[in-house]
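Taking the form predicted alone, here's one chain by itself in structure tokens.
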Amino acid sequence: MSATKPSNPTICILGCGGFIGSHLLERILSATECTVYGIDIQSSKIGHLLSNDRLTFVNLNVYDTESVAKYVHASDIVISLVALCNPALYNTIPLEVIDINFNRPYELLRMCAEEEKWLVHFSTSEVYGKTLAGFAQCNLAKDHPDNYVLNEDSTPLILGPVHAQRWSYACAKQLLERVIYAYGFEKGLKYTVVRPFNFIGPRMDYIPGIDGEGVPRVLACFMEALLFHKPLWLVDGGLNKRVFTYIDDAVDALMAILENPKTSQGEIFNIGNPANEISIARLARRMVGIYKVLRPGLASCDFTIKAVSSHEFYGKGYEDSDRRVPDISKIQECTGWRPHTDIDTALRKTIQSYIEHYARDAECREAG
């Protein structure tokens, strides 16, 4: 850490037991001498870390502001990872989506401003909404140049109409970013906002009926289909494109931010791997191929890939973003970070982790 921070700061991680939080906590404890207050209502993903002397795990709802206050007070840096970020919920329970992603974390940022703490807040790449070409309903292949990227400081944030409640999440997250920026402007809040671009890796998401309910995000949906021999559904044909970023690269970026407070505070950073852009249709085919390699006994199996409308899959009020490619030049300049994991390696490691964690459940279900 620089001279503006103690060499081994105390860090409060809200949501330490989730996918990103578990990997970040693991890295901080293994690579630094920092003391950590880890707050979450679940600890199954961090069981191997709970005996560490520098970790105080607090089984607490992160939105219990009064109880969280003492841990914020005792910390130098507050990392807020908590969100309700499942696309299947954005247009089905929008009030809860808005409440959890704006109303409740608003209290946390006010607390950080009052306590003069450095807030590292996780936003989302969803705040960019639609691209200009997508908004104008242009030919995406023709009207998106090869150098198309989303820039944190210049790209317009384009959301759909109010009745398209799919944008409730992006709107809540965008408004919170604006409040954070305003607190920095008016109250001197030290902040860094992170916009993740589809982090993947071990411990992500859930499989419905085993350790969660409802419709998870696309990669977990495809993994459920592969594990249980169901169709892989392509929403609106799977034409939309996404960038997938391996969790180790993402954590490298977060550590680089923490190690460079002078150049990271007061900034919004994209974290993603532009080289890993892929359409959802190609993602499905790529995952089928990798899955068969990792499970050679299933190499001769046929896996069905089918198209479905977004209305059928997600319900009324769903819209989507056509493409999201991050400009990562700012975080590169400010911290020196660069992603290294290609899409095939990221998918192979992620799929292997799902196989190791869920294959027995699949076999039991088949036997039953």
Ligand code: UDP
The other form holds:
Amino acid sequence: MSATKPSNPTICILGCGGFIGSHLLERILSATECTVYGIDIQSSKIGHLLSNDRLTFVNLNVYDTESVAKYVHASDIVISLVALCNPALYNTIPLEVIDINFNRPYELLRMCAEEEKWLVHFSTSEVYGKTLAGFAQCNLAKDHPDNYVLNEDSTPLILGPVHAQRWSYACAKQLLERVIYAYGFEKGLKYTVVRPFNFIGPRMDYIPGIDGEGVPRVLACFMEALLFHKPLWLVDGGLNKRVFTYIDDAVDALMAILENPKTSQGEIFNIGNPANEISIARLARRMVGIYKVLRPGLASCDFTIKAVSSHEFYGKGYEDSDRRVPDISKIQECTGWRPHTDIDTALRKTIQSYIEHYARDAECREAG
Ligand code: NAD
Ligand code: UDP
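Starting from the form predicted alone above, please write out the structure of the form predicted in complex with the ligand.
What follows is the whole complex; the chain from before opens it.
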């Protein structure tokens, strides 16, 4: 495909049944006339889309490379979302994490290069690792933007040592970015790499024991605590900060990329809302406050917020990113995109969706 825009391209979305995939699929089907091959091993989050004539859902494991190749061949654009992307896995099953985040998408990018397809690959803001101040464990001009505003093309990527296996995911994603870049450089691969900054919204992750097992990402951990009256755990005191980006803004960014192949191909883009930075400790308090407003019957309930060591919570080999705020000037210039949803609105909409989705489970547990 050239850098010009075909009117209704065929899009192959690998990982269409996940959190981001489900929202992106929904939008592509509702806002365009594109035909989609959606690949995933689960479809519970996209049940409402399966009857759409323009969607062919393929229940397929990406380890079946031959079958994946057929759908890549039949498409113009390939969007790669499949991953194990939950920090609780990085230091507990690092081999699987590295395999699915490096080896599988490596196969995919080779197919895209050979077939001259546009690969839109989901990397991660985790590739930045720690900030310079975090790395030096000091206050190194902590509030100077150069030390925490992360730019795609100039900020160094700072990961911890090999035995700190938390970085297995970030390192696999980073190496893949380097291979994608090299394929663009040497073999003319048409690619766009995106680095999401903590997207949140309906359908994110799962509640342990209800529709998944293990430790999900922080938003779902705190929702489990709120819905089922458990403590909200602050890992290492919750001092680290994140930028939380509402999923509708994130999908707007992806649509803007797809709409602008000329300015998006050959680029790496941060996607995040720099105005939405918050420490995890403040996030916990903010979520308790919003939850009580949305469930006035629980206004007098005490929700416990407790500190826990990362070693106790995640096990050996866990380290953390201290702070990550995206520079989004490049994606703004290339596509015109900018985020609109402030942190309170993003949290309110997300919390409301969890309340509605898990209301029956919460009632059953309360009754039993
Ligand atoms: P998700 O876990 O909700 O979605 C991943 C999907 O991949 C799931 O539906 C899963 O069933 C599917 N999958 C896993 N193994 C598979 C296999 N072997 N074959 C076929 N399908 C398989 O994750 P998400 O939050 O939607 O993230 C999507 C992408 O964005 C990932 O690449 C992730 O690394 C990246 N990312 C997301 C965020 C975020 O804030 N959500 C942040 C940084 C990076
Ligand atoms: N975290 C926490 N309590 C939890 C889950 C996570 O304090 O119950 C912290 C975690 O240590 C990290 C931040 O919240 O500092 C964000 O974690 P998440 O799993 O959402 O993903 P990350 O941004 O680290 O990839």
